[in-house]
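What follows is one chain in structure tokens, specifically the form predicted alone.
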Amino acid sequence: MSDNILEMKNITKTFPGVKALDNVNFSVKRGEIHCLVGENGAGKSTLMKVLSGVYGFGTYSGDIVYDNEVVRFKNIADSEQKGIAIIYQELALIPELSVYENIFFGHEIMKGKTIDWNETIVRADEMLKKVRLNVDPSMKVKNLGVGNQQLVEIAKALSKNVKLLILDEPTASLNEDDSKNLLELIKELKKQGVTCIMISHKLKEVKAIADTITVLRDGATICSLDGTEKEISEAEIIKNMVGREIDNIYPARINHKISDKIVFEIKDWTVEDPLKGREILHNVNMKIREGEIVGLQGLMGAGRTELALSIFGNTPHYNITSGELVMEGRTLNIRSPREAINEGIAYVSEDRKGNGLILIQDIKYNNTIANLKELTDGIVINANEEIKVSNFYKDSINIKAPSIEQKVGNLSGGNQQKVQLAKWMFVHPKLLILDEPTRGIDVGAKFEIYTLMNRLVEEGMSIIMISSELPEVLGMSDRLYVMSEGTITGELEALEATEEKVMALAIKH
């Protein structure tokens, strides 16, 4: 019998206008825990969708060996009836049901032609022991955080008695706890015999975690490093990743000098949740000078994605109590986010799919959507003019993809994020407000937007860039705050900052 408990050999699969896969070999040992990385686009989710029956047999070439079987997937049921599962970075659990009918929904436990609701309780419970996640099984899944979810949709992979287990960038919308949690985790059901998969962007959990490393570039497998052997240094998977080397992920800015003069203020900012009937932002003050790129840092629960969302007009989520924002010397009156544009403030957000995109529509409606006062003439969009406002984005900031008719929803997530960069680039901002802007992109595609940041202020642009990554924030914020329930703590210089200093001010109260 074969050490491998797959071999996926000389995949090939295309898409119109593009080869998502060429001849790629992938080989997985039994009982291992095989990291798969590379750029967005590389070809890593498409290669799990081919192995996981999403690309059903017949949609491309080549062959799958899983468990000495040389098997054809015709669909994810197929897949699943062998011992294969996948959990998406997207969670796919019903949010109105049971953590147990979650579990057990599509192969439900039955006594006759009825399910046996009792039984299907008890094995929940057993799922939810092995994945260490101790909540009542009746409880609504929508009642759970992001981090127990995930242990939900494990244990609803384990209960259909799982061998390989594929994980498409399972921390990505994780903080640290939750994602060391969920590392231990994988860990474990290595003891317990269950061959893991995992995509993933964040090298340090990678090396921490990965007995085998491949790395996937433009649709091709380029190697498979040895884990167990001896350690892999992150400049050796990014040099496989992009290509190259990439001395310093944080380009550094030539002669840059930043300005005195402060494009926006914001004073004694204190916001209301009607929801939670209590206040999340206490007298908020900062300043920010043009051309200078100021780091937002906290822990989870801060209160930074609300400030920003405070800021871009969304009071009908929230109520200011009191304090003002103030644009180049004059108070703003904001009450709606078109308001906000209209005086010159864009948000990205960090929900891209969610709430920063529209997935059905093609990259030229969303890069354009945002500003069509500008292109129209009258009432009627002058189309000629919003395809050569979408081309130049398309080129300036490198956006992959066939043309500006391709759907966002089927681009890369790096390239998703270009294109509400794009989004909001076309408004002309004098301050962008950046959320998480590098979240579940990979590292090539996070130095080209490091390096659009720098080009933005180094044209006169100000950004507020919110991130969960310290070092992110350490190496490209030129001056930074740290927020802790709901105000500010600290703030620091980029020359004085260290992880330490940040930290104590992210848990001062």
Second form
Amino acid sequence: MSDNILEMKNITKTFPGVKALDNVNFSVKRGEIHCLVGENGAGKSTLMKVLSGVYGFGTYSGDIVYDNEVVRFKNIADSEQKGIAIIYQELALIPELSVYENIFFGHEIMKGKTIDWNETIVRADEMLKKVRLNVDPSMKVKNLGVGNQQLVEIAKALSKNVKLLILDEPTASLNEDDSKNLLELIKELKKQGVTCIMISHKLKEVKAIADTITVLRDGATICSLDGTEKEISEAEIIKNMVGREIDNIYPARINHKISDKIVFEIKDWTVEDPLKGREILHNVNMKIREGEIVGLQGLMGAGRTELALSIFGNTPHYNITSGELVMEGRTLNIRSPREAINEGIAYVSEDRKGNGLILIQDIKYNNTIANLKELTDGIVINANEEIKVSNFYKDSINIKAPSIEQKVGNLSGGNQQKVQLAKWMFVHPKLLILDEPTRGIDVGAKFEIYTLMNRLVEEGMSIIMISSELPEVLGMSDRLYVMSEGTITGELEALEATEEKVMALAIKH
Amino acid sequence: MTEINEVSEKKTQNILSEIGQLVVKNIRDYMMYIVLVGIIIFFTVTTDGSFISAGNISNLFNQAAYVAVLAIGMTVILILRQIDLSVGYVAGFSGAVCAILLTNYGWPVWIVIPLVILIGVFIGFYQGMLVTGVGVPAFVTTLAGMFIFRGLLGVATSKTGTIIIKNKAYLALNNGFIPDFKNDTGYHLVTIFIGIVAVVCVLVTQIQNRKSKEKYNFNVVSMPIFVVGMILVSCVIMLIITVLAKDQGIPWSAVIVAVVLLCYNFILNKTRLGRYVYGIGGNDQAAELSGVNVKKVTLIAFMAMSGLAALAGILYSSRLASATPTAGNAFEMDAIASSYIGGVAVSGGVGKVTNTIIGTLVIMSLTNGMNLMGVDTFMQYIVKGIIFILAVAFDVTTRRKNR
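Alright, leaving the form predicted alone aside, put up the form predicted together with its partner chain.
Then the entire complex follows, led off by the chain already shown.
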């Protein structure tokens, strides 16, 4: 018996016009934690979809040897049968069903012709204990936090007697605590004999947890690094991922002076959620100077996105009970995103697929949709001018695509994010709110976005950056606010801020 | 000598492979034309050519006009991921109001038509407000509308039953032809003139379009294919025009549909409103956060839809020269089917009114042809249903593959 549970040999997968995987070789030892890293579009997810049968046998070339036999999965059910389970970044749970219903969804425990609900609940409870999730199994999944939902997904995989667990960016939307918890659990599962493949962009995690790291780039295997014997440095991983060295992850702003002029001010901002009828923001006060990057830190649910959206005039969802917004000394009265845009505020959504971009439209369309007024003569949109504008942004911020007529849904995460930025740069805002601007994008694209942020503030724009990644906030901000449970718990200058100080404020009540 | 042969061989190969790629990429659109041509050939054969006689072609246009008008409005509604089931009976009710005002009260046509269209727009306002303001799903709102306007149509015609319309101008809308100079050429000269203008317009816009695409280095089809395509389109237009010109010319109904089509096409492709329609259909939340007033755009679409339903009612009552208590029955089915056959995506966000017209021609050619063949109405429903579901199934699969 070989000590490799999985060997994928010479896997090639092509989509119309692109070779997503080019002769990839990938082997995983039995009982190890194997991290798969690479820039977006490097082919990580595609490789895992080939493995799990999403792209069935016949749509790729090459061999998959699993548990010492050549396997030909036609669909996910085939691979599940063999003990392979995949957990996607976007969770596949049904919010309106209970935890136990979700865990056994698709492989219900039967007694004769009907479902044995009692046995289901008992077994679900066992699974929950295994993942150390202490919740009532009859709770609806929608009432759980993202971190706990993730655990339910793993419980679901365990209930299928999983031997090889694949996690696609499991910590992307988790806060520090939940992430830690999850990584501990993965180690625990390893002890129980579950092999785990994890895709991640967070190199710190990867370093901490991986026995082996495989780097993919442009659809090819670059190297497999053994992490058990000697420590692998982040720089080494990055070098292999991008094919060049990046000296400083956070580019410095040289010769940049922040003026004393206060551009934007939030005063005593109190907001109620009209559906739940409870206050979600209490007396928030913030000041942003011209040319400044202000970080906004806080744990998941601290109210950061809510603050951004309520400023941005997303009024049906937020009931502003008191407070004032002041832009350059003038009190604003914003009742819709349109009015916010007209006042010079732009909001780049954290959820670029859900409510940032229109994926079935092309780059050009998305680039201009928020400011068509500028392109309109009378009532007709000037198509030539639009092409010029979009090409300008494509070149200026390096959106990688064959042309501006490329559909946004087909771009990689980093390029989608750049399209979002292009769209909001084109409205020429004074205040740019970036909500998790680098979530789920690769190191190379991250660096480009940081550089772009520097360029924008040097041109006099002011930026509020919301981010869950502490190093990023500390690395990029001039000043930062920390939020907890809807209030600002502290304000720190960049020079005095440390991870410890920020965390202390983030958990303060 | 052989060298030249090789070069030209290579060229033809290139063109062939380009055609292949075009077919693969646009299979959805091409299929629609192939189906339409197939249907036309089928009925031409089975009816011994009477299907493509000038008389029947004008007849087909007149029959299709009200469906075309509804389908154009429905396309926008469906792109927005909404639906309007009430259009049939809104049309029926509008026709009845026209008939009452013209026949019973003797009001002049030029007041009645704008007034009734205005009533339609108001009906759209009421339904649109329920959808956007109150938040009742469009399916429910317009299903209720179906009940209400069916009832109102019944009430309006309850005393007299069918109301006969005798106003000549009104009847000309969907039975008459555009006027011509007195001449003895045997051809309808104005029709030929319009045909030539249409061909020139198509050629000029296509050439301009191609030039501007070339200027920005976008992909364009190679020159021979472009030229062949243009010749083909010109020939088809001139063929129809010649057939019509030999007879009585272009029917007014075709003119009305063309005007509605051009307006909608212009709005959808050239204005902000049109952009927003596609944006909302693609992702309404993203559109909202891009500063689009989603409710306002949706409301406008519903108002325009019901306005067009009123126009459809006018055309239909003009064609029948009367308003009947059953007018409007199942109009929405033909309209929705036309839009989907014309390539509106079931998931919203995609669709073209110009293709919807082809969808309408498919549906109405089936109706017209089967009528000529004497096929029973219920059999007709079955055939249309099958063609409809095949079209959508084909659409869904090709879209999935292209992703």
